[in-house]
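Quick heads-up: it's one chain on its own, the form predicted alone, in structure tokens.
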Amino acid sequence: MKFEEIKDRAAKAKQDGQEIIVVLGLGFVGTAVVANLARTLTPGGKRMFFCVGLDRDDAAGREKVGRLDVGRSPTYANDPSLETVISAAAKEPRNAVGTTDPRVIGLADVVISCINLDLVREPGQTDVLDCPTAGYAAAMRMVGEHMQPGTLVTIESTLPLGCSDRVLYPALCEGQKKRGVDVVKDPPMLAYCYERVMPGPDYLDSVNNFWRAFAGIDQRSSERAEAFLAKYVNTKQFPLWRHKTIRAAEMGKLLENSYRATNIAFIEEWAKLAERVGVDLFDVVRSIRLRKGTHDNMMLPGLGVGGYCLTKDALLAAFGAQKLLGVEAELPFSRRAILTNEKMPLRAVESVEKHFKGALRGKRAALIGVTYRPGVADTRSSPSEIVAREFVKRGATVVAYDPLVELWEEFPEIPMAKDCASALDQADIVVVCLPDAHYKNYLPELVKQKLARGAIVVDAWSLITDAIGKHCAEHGIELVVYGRGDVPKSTPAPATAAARG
């Protein structure tokens, strides 16, 4: 939408008592924030906010703001309520619009930044790190140049330690100075209110029905941020947590994701031990999880770690501490966890190579599940991608199936089967990458029907063994299950039986 029209609509919204919110970045988080705020009502049943989604003026950004303008979600999520909410917001009073014009920042009462900040590193090491904070600083200078004094700026992105006070706040001040504002007398307000958006069918509700934590650069910023969050977060059920400092809030986001990543890496070494000593680790972990409050978040074995957060956040803490704050950040457990998790998907490839004595050229591999977690249509940093690329590198033909994915954006060369059965047709190799509820009940029977002697199934989630483990052993199908040392052993296949024309 053009600036002049947005300006007129914003003026009318202000007259109706609405706050003007500008959301920077219409990606996975920004889309949820816009939709949630657009549907927020006052106690009297009126719209509380007029929301403007601002994205970059490039092909991808223009497409996102165009979709928002016509009442469609800028980013896909498998939450049916998302499209409904955005569609409603596009109608009268039309309180969610999109633009690439940064002048809308000057209309805002609150600016919410949901810009991605990536960590750059070569796989296999955690010492040489880079994080392009200069781009984020440029965005904050732009915000400062356009925003009115008294505007609150909140950051929802995951940041390196020290980024808020050492990089973003100085840039915001520079922008305000360029605008002619005396930042000593009237300092800009900045708060870090990190997102905890949960992917999946409750994606949209997780914005306001989840525990939120925050902190401001100063007392005034903290109080303003708390008042803003309280307008749309369900604080009766999910009380806000106000950190002591903005740097503590940054650490909170990084620590909670690093904790989960380390938990996953920890269970990997026990999975290997269970396989060696003949124990079912799934049975063991589920029994331990009965200890509520202390052990009920213990992880189960799996293919590996994916998604945007767990693969990098500990290293953002290390990068920020070392590069922005000038202090050591050894973090040996957290760094080792990232390397351990990075190698987990390769175990599947190693098992298959061992089975076929290294001869994978011409073999057909079926990957079941390609998103980074079940029930979530997000393929970023998926462990399945690591497996697929290694198979292709070794000359295997790869086909994949996922009920939520029609085109694998990170690996579009891999054909996506229309259903699980067609993915398994003529397969020499099956890797169960995810325990998706969509196929977990019927997958074992399909394996039984489709696979021939000499094939191999790598099951990272223990979906197959109990149902057809004995069948696989009796029919010469090797079954490898992460964390299961009690899998029935198959009869060795004749030397030529596994080969296909």
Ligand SMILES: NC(=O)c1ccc[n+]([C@@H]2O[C@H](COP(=O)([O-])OP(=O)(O)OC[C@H]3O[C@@H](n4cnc5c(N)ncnc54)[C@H](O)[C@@H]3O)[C@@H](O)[C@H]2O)c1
The other form holds:
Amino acid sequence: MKFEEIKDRAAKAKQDGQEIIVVLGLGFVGTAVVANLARTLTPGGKRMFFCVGLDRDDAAGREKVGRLDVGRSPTYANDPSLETVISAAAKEPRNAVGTTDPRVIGLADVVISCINLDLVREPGQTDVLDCPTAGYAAAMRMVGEHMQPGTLVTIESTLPLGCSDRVLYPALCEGQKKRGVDVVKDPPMLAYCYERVMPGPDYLDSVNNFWRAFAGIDQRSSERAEAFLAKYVNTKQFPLWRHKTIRAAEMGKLLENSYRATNIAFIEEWAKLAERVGVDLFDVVRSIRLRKGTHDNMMLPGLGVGGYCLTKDALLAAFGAQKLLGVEAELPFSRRAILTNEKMPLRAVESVEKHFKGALRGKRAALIGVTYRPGVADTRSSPSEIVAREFVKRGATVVAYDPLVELWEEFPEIPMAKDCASALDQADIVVVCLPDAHYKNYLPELVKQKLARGAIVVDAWSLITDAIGKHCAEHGIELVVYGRGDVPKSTPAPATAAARG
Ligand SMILES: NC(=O)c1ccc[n+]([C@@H]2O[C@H](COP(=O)([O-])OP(=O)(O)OC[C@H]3O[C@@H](n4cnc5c(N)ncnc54)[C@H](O)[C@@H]3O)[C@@H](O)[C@H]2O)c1
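For comparison with the form predicted alone, provide the form predicted together with the ligand.
So here's everything in the complex, that chain up top.
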């Protein structure tokens, strides 16, 4: 929407008692934030906020703001309430609009930054890291140049340690100075309110019906941020957590994700041991999980870790400590966890290579599940991508199926089958990459129907039932299950797999 129209609408919204919120970056996080604010009502049932989604003036950014303007979600998430909320917010009198014009920042009571900040590194190592913060600093300078004094800026992106006070706040101040503001007398307000949004069916609720933690750069910013969050977070059920410093809040987000990544990596060594000593680790972990309170979040084996966050966040701590704060951060567990998680999908490839004695050229591989989590449409950094790339490198033909993905954006050359059965047609190799409820009950039977002697199934989630495992063993189909050493061995396979179709 054009700036002049947004200005008029914002003025009317203001008269109506609404706060004007500019959300910077309409990706997975920004979209959830806009939708949440747009659906927030005052106790009297009126809309509390007028939201402006601001993205970059490039093709992708223009598409996102254009979608918001016509009442469609800028980002896909399979939460049915998302489209309903965004479409309602686009109906008159609308309270969510999109733009690429940064002048809207001058209309804002609060600016919420949800832009991405990527970690750059070569896979297989965690020593040479880069996180180019200059782009984020430029965005904060731009916010500072446009915003009125008295505006609160909150950051929801995940940041390297030290980034708020060493990089972003100085940039915000620079912008304000350029605007002629005396930042000593009137310092800008900045708070870090990290985001825990979970893509999936509870996408929207994971923003406001969930625990939120935050801290300001100073007391005034903390108080303002607390008052703002309390307007839309369900604080009765999920009281806010105010950290002592903004750096503590940065660490909170990084530690939380590193803990999760380490937890996932930890089980991998036990999965490998279980496979070698004939034990079913799924059964073992499920029994241990009954010890509520201390052991109930022990992870099950799996193909690996994906998504945008768990694959980088521990390293943002290491990078920030070293480059922004001048402190060496060894973090051996956390670094090791990232490397372990990265290698996990390669075990599937190794099993297949061993089975075919390295001759994968011309073999047909079916990957079942290509996102990083069941019920989530996000394919960024998914372990399936690692498997697919390795198969393609070795000359195999790869086809994939995922109920939530029609086009695999990171790997568009891979055809997406319309259903599980057609993915398995003529397959020599099947990798069960995700335990999705859509197919987990019928996939084992399809394996029985579709695969022929000589084929191999790598099941990272123990979806293949014992009965089908027995069938595979009796019919010369090799079954490898991550974390299971009790799977019956198949009878020796002839050199070539002849799929039954
Ligand atoms: N994806 C998640 O589930 C999740 C959860 C919690 C936290 N986070 C963190 O939140 C941040 C954003 O993640 P995301 O998944 O939404 O990323 P994303 O890549 O989906 O979205 C980022 C958006 O910001 C826009 N953008 C970038 N620079 C901009 C600029 N200068 N001005 C305006 N717009 C700009 C991009 O065009 C894009 O639309 C990251 O730091 C991430 O680690 C993500």
